[in-house]
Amino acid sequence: MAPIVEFKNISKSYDGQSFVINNLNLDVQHGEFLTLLGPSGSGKTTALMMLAGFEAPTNGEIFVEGRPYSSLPPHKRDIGVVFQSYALFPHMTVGDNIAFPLQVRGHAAQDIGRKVAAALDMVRLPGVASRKPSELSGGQQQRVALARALVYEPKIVLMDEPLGALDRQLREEMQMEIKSIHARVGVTFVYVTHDQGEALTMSDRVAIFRRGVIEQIADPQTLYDRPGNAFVATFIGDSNLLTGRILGRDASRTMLEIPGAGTIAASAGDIGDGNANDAYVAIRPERILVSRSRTEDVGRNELSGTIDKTIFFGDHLKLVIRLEGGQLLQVKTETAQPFQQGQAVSASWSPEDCIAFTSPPANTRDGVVQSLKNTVAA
């Protein structure tokens, strides 16, 4: 089936010199929850906003439905939307706020009240039509927000940090609401936010912008499992980032010297043409192994250091162990391990739990390693 919406090098500048979106093309499938990631001034949300048609593209055109929407009016283009400040009418009732977008669009009088309380039905909240939004929670208006982008069931519904604005609970227990709401009515999701978390939890497929391009796009198991490169690795959840030379490779594994600490495997994700000698290894904190001597287990990776740190997280303990060298790694463990600051201990990992990249320019221009080891040392 032919997507729903496609960006077909898609570039935006407000300057004339600089773009925050570069020649971007990416595909929404029917039906599925798409969410954009990226740190602030990725371009996620300016490609949002070019889809709902609050900007215009500098280059290239979006289609939806194979029909061209670059031209058409945001009120044409049959796209709800859902900003973090809810936006709702604060001098309407609930029920006239959701009612508007049916109203303006010319629905008939007779058919607003039933689709209006099918739409409070919908998001859990009947029998507020007569409130005012300032008489309702925080949660409560980010609801009546998204039954106001449902109501006229438009076939795409566009949310820009809707929940930025909840506190963490209640933005926990909105994304399953979200999500459930996605799952019943079947229309066609995309969600910009900053949270890798909530990426992960809601989404079909996640793209990872930076600096207006896509780093990688695809299912959230596999961004974390498989991360395409190193900004990926570390943007998305927990991850250790150590640096080595590599002694060897082929199609599927890598070998590195990790300097002062030993020889690792590890599979093989980007390490380009074959030339480069240095190379970062992404390994989760919690796909390691912490023991108070080393294991000798020659199916593993295992390097020997000293704890340097323990930090209590409630449902788990994080170590922060300085390798033989001085690199430091980062491992999740469970509370109830007598690890102590100080104590020399061994990790260990499968090579198939890391993965080998090359160091890329722009990423030590971002200081993706730098910022890394700043926040295991603070």
Second form
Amino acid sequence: MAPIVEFKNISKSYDGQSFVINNLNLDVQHGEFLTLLGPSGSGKTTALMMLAGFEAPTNGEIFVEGRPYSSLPPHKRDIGVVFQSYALFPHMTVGDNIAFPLQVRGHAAQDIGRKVAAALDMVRLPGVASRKPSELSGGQQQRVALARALVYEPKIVLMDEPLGALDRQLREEMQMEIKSIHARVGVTFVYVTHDQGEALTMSDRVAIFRRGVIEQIADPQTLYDRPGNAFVATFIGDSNLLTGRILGRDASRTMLEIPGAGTIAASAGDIGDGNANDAYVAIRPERILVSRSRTEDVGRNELSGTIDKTIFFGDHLKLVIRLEGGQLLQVKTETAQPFQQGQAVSASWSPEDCIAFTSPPANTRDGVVQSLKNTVAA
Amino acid sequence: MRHWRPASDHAPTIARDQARSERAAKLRAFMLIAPLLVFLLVVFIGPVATLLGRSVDDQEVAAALPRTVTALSDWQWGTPVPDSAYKALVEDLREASTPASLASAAGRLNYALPGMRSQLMTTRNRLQRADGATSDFKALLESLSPKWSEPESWAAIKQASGPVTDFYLLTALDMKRGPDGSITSLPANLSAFVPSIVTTFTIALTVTILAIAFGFPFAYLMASASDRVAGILMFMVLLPFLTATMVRILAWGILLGREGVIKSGLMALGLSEPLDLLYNRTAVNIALLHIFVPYMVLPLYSVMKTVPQAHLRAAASLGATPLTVFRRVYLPQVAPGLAAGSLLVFIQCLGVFVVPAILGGAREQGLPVLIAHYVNKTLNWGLAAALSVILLVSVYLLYWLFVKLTKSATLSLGAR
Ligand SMILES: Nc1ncnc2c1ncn2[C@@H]1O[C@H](COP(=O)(O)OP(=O)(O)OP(=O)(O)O)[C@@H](O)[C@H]1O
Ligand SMILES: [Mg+2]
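For comparison with the form predicted alone, provide the form predicted in complex with the partner chain.
And the full complex, kicking off with our chain again.
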């Protein structure tokens, strides 16, 4: 089936000098839950506002169901928007807020009453129709905003960090709620967040934004296991990032030397046929095994080091290992590990679990610095 | 402790302690507001109460002619004036040792029945010169001034016998009591005050509407502009405040006057007959708009600033046309500011004195000008007070309407 939304070569500049969105191409499929994830200022809101019609693209065209949408005013787009601030109308009751989109569409009064009640049932808030929004808690207001954006059955629902203002527990509860509503109504959701956990739990697909371009778009599992570049690897979940030199490469494997520590094999990330020498190796902390002595398993990468720190997290233990050569490695293990600070250990992992990249994670060494900082701070 | 008491016995103690601490808190709060309360009582409530009193106060006649007032107390219009009244009046007038002691009573009676002042004064003077040896007081009075044979003179005294009267308030509304006590409106050609009231309210309403027409878009622009632009616009709004009102009014006078820039400009373009820009309604409206439009812009701006853009965007995304967004989402949220601005402009327009006096013609002279006239020129405090009461009452009615309509807590006395 053709995608419901297509961004075709979309660029956006607010100041006429720099592009906030740069030549964006993005397809949204019918009924999917797509999340735009990225650091602050990466252009997620701008992309969403262009789709909703509140900002006009500088270049390119947005198609919805094959129709060019760029010059269509917002009220004719049939796209529901849930704002971070909820944007409930304070002078109307909850019921009137939800009835608003039906009224402006000229629905009959008895239909409106029925649909408002059904929408409130859907978000599990029956019986608050006569209250003012200010009399509800943050989570309840969020549900009302959602009910209002869904009640007129729009083609697409956009949400810009709708849970940003809620505390953690409520946020997780609402994530489940939104997900289950999506499963029930089957409308296309485009969701913006800069919380990667939220993106991974809720989405069918996640688009990773960075400085106005999409770094990678894939389902959560792929993003986590097969990040396309070092930026995605460090942005999604925890990742160790070792720097090394490329010794040789074949079709699937890259051999690298980690200075002072030894050689390892890694699967190739964005390493093409280029002749760059420096590379970054990403390894997930939970994929590393730590032992007192070397295992000498030829199928695995194995580097030696000493325990720098052990940190207790309740459900797991974090070991920070200083490898020979000085680089730090974080390892997530079970809590019942008898390691002590200063102890000599061996860390091993499978070549499939580490990926080598040549493009730097953020601006030059930012990602390395950041991942090292994480290590030290933790 | 000698007696052990069950826990429930503590309850009255707790309640008493709490009541005491609440009383102390209330007392402290009262002490904090007391100075301002006293100040308000002295400078605001006191004078307003006095003013209200003045508009109904009517004690001059009873003070100067006590016997006459008593003698007339049982008299009904339509029956002959009792002989005792003639006798009492003669005694009262003989008692008045100087003309000054009768002056204020004579003035008061003259308002009600023109000619009464001289009638009373002449009678007194002649009475003081004549000898007192007579018992037919009726004949005596009628010989001194034939008007005493008309019952209207006596009705005027009876109606002015106080201690309170509706005379001034009725006069202010162009109504009067006939000698029989019935209230009638003056014919249109004689009405003096209602046209002024209408003028005052018409000007105030016109200027308020103009202020909304000019102020609303301006405030909207200001609220949606960047901080820098908003600052410049705000300065433009506040600029007039930095110039004395009188200077601005005179500047308008010069600008619109016979030799003024606008006039000569229009004439040079051949657009203008020697039409008068000064001394008419237009000049007054323009000057008042100029003076009062900031009072519209500022409250509007302050509420417009609080309406989040997300509300308007949400409404549009929900399918509302720009007009519907304005009518159903924007306007209700800025209504308190609109009402507050309108109220400020309207009420201030009701009280302007200088602008119509300088820039207006005869037909622009509203209530404040009349009030000033009665206070300064004729010393008719009762009538000036009655006209003020009309202003005051209409302002409070408007305020009440405002609170009713907007249910806004910002200007009402109650808490939200
Ligand atoms: N109305 C605007 N005028 C000028 N610049 C803007 C405007 N809106 C956004 N920008 C700029 O565009 C860039 C991208 O902003 P955008 O709001 O799309 O980021 P975002 O990904 O939503 O970030 P966040 O996670 O912080 O919400 C930022 O550098 C921002 O300063
Ligand atoms: Mg944003």
